[in-house]
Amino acid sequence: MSRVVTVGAAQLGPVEPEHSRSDAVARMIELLRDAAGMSCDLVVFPELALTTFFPRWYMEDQAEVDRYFEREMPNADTQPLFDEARRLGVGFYLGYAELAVEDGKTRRFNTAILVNKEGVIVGKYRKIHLPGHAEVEAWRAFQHLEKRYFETGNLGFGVFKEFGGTMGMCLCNDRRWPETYRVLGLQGVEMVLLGYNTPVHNPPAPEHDDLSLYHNALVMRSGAYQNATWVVGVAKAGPEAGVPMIGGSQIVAPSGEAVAMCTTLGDELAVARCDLDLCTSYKSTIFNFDRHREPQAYGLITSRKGINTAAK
């Protein structure tokens, strides 16, 4: 029998400065009801979904900048979304801004939460692959300060079992880079939830700005397919405070195959039947780990300058 898992990418627009918590939420319930009327098992908002994309400006005044954290979840703003979740049997990934107390020391990531159809948060990731700087850079034309607000993620790419399967999250950077496919990969990740902001520019290097929306999906799908896995893209998307973000939002098959996508720059809904044993294909025959994978042999094929030293 199919292990069938409904999935509703949803994407949202711009969230604003002058935009409340409340006022985002509101929106994401909207989407969340949608979605229960699709049949939909599981909801996967975008990064920092609650507010905007704040590491675009530089603040001294830690004050300011912790305006944006939340300090429990849920907490009265998103109490809401909890309880809308609870009542339509509607589990949903979120990602935020977590300021945390840990060992009697404040700690602040970026976070996302996964919660089952009972409103329950069952999993946490907090995002390991920070882009950007940490000081102003006066040059560009936004700043991107996520070294500079946030913490290295502490929870490592951990896998929870839920919605009949094994799932894994990440956030935004983190689909970059082949490691954190092939981690959850390792611990049998069926799907793949992911939240994302990208600016369509990228100040450093700019002539990679066309080619933004192509490597987005090629990383997603690249990773979906090398590690037997579904992959959930959800983007925060459009002109955001004068800073245009791509959409792209997503849900890729272990195929590499994107099975449905968002077509706009808004708030929007992509929905795919996702049959988590489709992954069994990819993972007992080609991307079977125990059986093909040689990772004692990797030190031989390479020396720390990137030479073939195997083959002298």
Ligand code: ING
Given for the second form:
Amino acid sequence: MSRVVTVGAAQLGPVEPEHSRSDAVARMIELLRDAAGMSCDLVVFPELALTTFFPRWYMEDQAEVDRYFEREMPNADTQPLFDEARRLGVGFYLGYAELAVEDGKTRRFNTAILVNKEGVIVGKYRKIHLPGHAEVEAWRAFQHLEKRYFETGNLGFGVFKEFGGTMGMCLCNDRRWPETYRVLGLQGVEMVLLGYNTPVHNPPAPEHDDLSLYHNALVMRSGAYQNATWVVGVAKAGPEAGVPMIGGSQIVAPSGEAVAMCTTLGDELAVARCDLDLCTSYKSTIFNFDRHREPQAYGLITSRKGINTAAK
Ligand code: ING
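Having seen the form predicted on its own, can you show the form predicted together with D-[(amino)carbonyl]phenylalanine (ING)?
Then the entire complex follows, led off by the chain already shown.
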């Protein structure tokens, strides 16, 4: 028995500051239609897909920053995407900047949602690992102010029983942290969906720049293999507001192999038929967590003394 989900990695090229949300939505609808033409069940769009990657600038005025946030979802700008997806019978993952009022307090998150084939939001995730810095750093060619503009996500890493399997979500920098995949893996995740906006150049470590695509692939492929899950990673790519961002969107099998990849820096769709039952081949053998993981023996800081004793 196979549980095949046909997935479209819908990479976007630059969303420039002068592009409106409806410009971005129109491009995403084009990719959605292409995906439906290839029998996709689910399409994954990038992080912050509706706007340019605004954390690259320092903005003093909060009202200026808030222009990049969505106050409700769907809204007038995104309703056409929801409507077309429902008409086509395709679900999607969408990254955007969320402004929410919770208990009378205004909260701002880097958010992703999972929308089912009926156009209903069935899952939400708020980015936990926020890279960059909170104060403007004039020495940088461009800023990375996610720690200033967003709060740490408060929804944890959850799984959602959708599309015939166990789906998980994360965002961008989360993909670099093994904890992300392991927390999802311990919940039996079978497909991790993630969008990213990754500059080629990381100002604090220019020596990493040549490895940016390698590191992108490395973290998603190892996360997939070590947690016996599919991983779908989708870029907003290309020279956005003059800042080059990596592409490298790809669909990764539980084996760690990339089965589909984008090869440009523009709007591009990569499609794969993903059999969720392939996860079982790893979850029931080498990564059978119940049989082979030994968390009680891992010597966390709280049992440091225990390790020293064993060493004598
Ligand atoms: N972007 C980057 C990412 O983790 C970054 C931050 C840039 C890390 C360059 C390392 C090198 O992919 C976001 N938005 O998290």
